[in-house]
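Only one chain is included here, represented as structure tokens and corresponding to the form predicted on its own.
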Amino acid sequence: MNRLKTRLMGLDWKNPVLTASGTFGSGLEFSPYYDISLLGGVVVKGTTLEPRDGNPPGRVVETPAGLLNCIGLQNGGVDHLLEVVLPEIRNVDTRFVVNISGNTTDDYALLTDKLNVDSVDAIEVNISCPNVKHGGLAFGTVAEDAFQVTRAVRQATEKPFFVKLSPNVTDITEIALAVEEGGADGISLINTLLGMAIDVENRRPLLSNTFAGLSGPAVKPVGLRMVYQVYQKVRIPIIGLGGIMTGLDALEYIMAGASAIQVGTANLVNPMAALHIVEELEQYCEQQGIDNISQLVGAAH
């Protein structure tokens, strides 16, 4: 599929669909399915310093035109990663990502210092993540914080990184020019935006943390809005995610800016989403006559 070789972030990828994390696992979990190492990259569940439980029961409520959920970062710690799913996943032929939450700048910059391992391709630090020394407000949603996050993920890796944008701001732009300039090799957008669902026969709030994080169709239009937004301000390649169900959704984002797209949601109503974006994305090419999906990044300006 040589049409659909990318190059981001001084590496080589088969093609620009990445799943998205929390929703493909370590990628293993979906190779009864189908061979993964056909997909360009494969994005790990978020990973914390330490082991974490998550929220407690409900978690996810589905919306007429999407997914709420309030996992809360339920994994197996960054040491359980590096001696358990890493060893795993090695010999499987795609690049990784391992997406990494901390609640201090400390903690991103141990992260990411421990994963300065061979099977580590790249990072992706999630800044939606409360900052504990700053009142609870998420590094994602100020300037400065997302700065500080990305300098010191900078400092404590030559690996490629990318950063994943909140939504939950009031302007984009500001944060993608933070990032940039903190040093990230990539921007990844968007993230989930906050929502809530409420039992009415019980008078309150369905899921356990009250508010979730809303994904699916619902919120295409304001990732490829946020996508195109930022595409005119930084030099560096974005990464586009929320809501692609189909090739054409995940076309929305590249005309929009995206070097390369993320499947999430998908994969959960349909394990084999991924692979099909893949494949239609190599049937448009080829109908189109486009030599490399790149000369397609940005075309909707």
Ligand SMILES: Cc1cc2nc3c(=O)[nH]c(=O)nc-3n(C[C@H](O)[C@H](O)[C@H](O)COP(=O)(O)O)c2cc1C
Given for the second form:
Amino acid sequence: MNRLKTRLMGLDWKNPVLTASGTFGSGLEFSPYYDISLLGGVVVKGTTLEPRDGNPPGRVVETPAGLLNCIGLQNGGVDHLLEVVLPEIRNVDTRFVVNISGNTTDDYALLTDKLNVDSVDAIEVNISCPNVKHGGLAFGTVAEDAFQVTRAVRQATEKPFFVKLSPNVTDITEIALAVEEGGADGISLINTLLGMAIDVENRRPLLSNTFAGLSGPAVKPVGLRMVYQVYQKVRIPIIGLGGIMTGLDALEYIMAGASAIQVGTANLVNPMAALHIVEELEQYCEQQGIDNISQLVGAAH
Ligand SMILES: Cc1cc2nc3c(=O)[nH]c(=O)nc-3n(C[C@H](O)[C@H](O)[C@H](O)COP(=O)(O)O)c2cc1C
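Starting from the form predicted on its own above, please write out the structure of the form predicted in complex with this ligand.
Complete assembly follows, chain above in first position.
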């Protein structure tokens, strides 16, 4: 019996465990550790139209219960992804999702159009990026901007795509509803929480970008709360993430309403983390006599 088999956004996935963008490279970086085809899917590092160097050094620091990063979307650009990365990973038998970021709505549409190739199974739209035409406010913090980006992506592809929400908002359900109305097939949440650290020796911000994204165990209660709230408001499926380190963390997200989950910072602590989470979910379902994990989605409501 395949208790973890998951049907999501019109696609079959081996299991509901994906790796989170920016924490797992293209997947191949983790191949020396285990067979990544055992995962439900890999969400590839954030991709932009042009190559980006990211922010200067001083980009990552540990906190007592998580990680602060301001990598700044370092990546080789979409053409490099299409010509070099995708051909390398495509013979791995798992789902590949490309995470995209833009400065304008047009950037998102152009990127999506370029990704209309067989080697891409689905697209994740990162809207935690500044909208340069709206004073630098992140798309994901303004419902109308989130709607516009989603609609532009919808018009540019028939592939399944989900929009990744920023937790740095007052009412997450307002943004989730805007994205659903824009035509997204699903929603992933959460991206990192905005934070910072101070270098007390030098009396200035520790990281080069001053502000940085907090991830890891510290953000799990926030992510869970948001998945729980969004599940009550939208009909499209939710992919939950934020601080998932173990199978039990993943189960909490599933019971809050997530149909699938992503593993992020945990990969940096233990490269085997995502595989261990698959195994732990399998064990839980077997012990509890659950035929398919989808039966647990939203169980805590
Ligand atoms: C080093 C690092 C790089 C990241 N890069 C991206 C990215 O390129 N695009 C994106 O949407 N999210 C990115 N994220 C956010 C993660 O995908 C995830 O949403 C967040 O870290 C919360 O999950 P976690 O607590 O399991 O890590 C990054 C996170 C980290 C730690």
